[in-house]
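Let's start with one chain on its own, the form predicted alone, as structure tokens.
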Amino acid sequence: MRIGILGSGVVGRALATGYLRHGHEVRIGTRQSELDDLPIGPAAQVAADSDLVVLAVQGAVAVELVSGLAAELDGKVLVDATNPLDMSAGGPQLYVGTTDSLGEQVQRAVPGARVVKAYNTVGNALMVDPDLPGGPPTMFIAGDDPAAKETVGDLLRETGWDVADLGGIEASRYLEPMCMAWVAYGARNGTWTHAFRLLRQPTAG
């Protein structure tokens, strides 16, 4: 699968090489000239060219920047992986919630999109290939559209994700605040390599 990455920080880097490493082709949009040897290229021809893109910038940017890629990205599968976290009082604070989400203002700024807001609730080392006691941890996804959440949860299984799916997108209302407490976990413990799971009871037959 051609896989167009928007955002070149670690998580845009982490998801690009463990991609790679499962033998899908990509590239990360980006405006640098290079980026540790991985494939770039600028943002709408990134973006045009690919079968599934994800969003993983920094959640303040991330609206402004789907919106100015509205043409390239109508009918894609459009992965967000973004949070809104708002760090000026100096701890993360969600800046929206509750009765709206980041999500959903991405999924509003490209309706011509298949929104899933997926990896926002795990952090970058373990986004591909998650090797952790208990078996694969548990991700969490929401959409409006079916056939992108098949898409998006094919690719989570093929790279080590059990997968739970929500609903539609504005259960970004729930996934976002869960990066909070993933965040506080890793804070008071000062570890950043943990994970979510889902346990449930066997259906009968």
Ligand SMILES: NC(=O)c1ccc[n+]([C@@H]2O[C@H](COP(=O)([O-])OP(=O)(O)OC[C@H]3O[C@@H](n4cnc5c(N)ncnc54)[C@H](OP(=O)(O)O)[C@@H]3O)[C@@H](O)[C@H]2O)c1
Contents of the next structure:
Amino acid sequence: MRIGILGSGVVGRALATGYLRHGHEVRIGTRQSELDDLPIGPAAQVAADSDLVVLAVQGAVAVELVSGLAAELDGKVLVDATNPLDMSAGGPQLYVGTTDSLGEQVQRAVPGARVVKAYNTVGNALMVDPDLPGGPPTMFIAGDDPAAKETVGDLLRETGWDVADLGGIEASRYLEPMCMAWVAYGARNGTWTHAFRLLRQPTAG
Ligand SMILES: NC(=O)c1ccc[n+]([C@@H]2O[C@H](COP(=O)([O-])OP(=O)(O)OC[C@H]3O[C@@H](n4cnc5c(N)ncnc54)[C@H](OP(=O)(O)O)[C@@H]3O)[C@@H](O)[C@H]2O)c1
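For comparison with the form predicted alone, produce the structure of the form predicted in complex with this ligand.
Everything in the complex follows now, all chains and molecules, and the chain you saw is the first one.
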């Protein structure tokens, strides 16, 4: 699959490296002029050329960035890995929640894109091929387009994840606070290689 990644932070680079390892065609859309040995390009070109685009930019710039790429993202699967984090008080705090979410804001900003919230409840070190005792952890996803979620689910399973679909994009309201639970556990225990796992009866969805 041709995968474009917007943002060259630790998330963008971890996903790019992992997807390349799995044989996907990957390019990072970035403001940088070069980036280690990873393939890069201007964000608009990368979005236009990709089958699936991952949004991996700082949460505060996510809506503005996708708004400027509405034409290139039209009809595309847009995986939203962002979290609405405000770091101004020192530690991270959510700047939106309860009745809205960054996932919903991104979908509203690009109504033609098929947004799927994913990756926001785990650290970048485990995003591709997580290897943990107890088997594959669970990636919780949310989005309004069933076919887009199927595509993202296939990519996640291929790269080592169990997948749990929480429904429409408004479930981002629950997924974004989950990132804070992940951070709180990490800060308390000094570890950043943990992930959530959903246990269910074999017949449950
Ligand atoms: N770090 C994690 O483990 C983790 C885990 C789950 C979710 N997330 C979420 O995933 C997203 C990416 O996280 P991250 O830790 O990789 O990096 P980040 O520090 O949040 O920034 C990622 C990238 O945003 C891009 N960006 C584009 N326009 C920008 C602007 N105007 N100002 C500042 N940055 C801009 C930059 O990429 P270019 O310079 O390439 O343009 C930057 O490298 C965030 O929303 C974060 O909350 C992070």
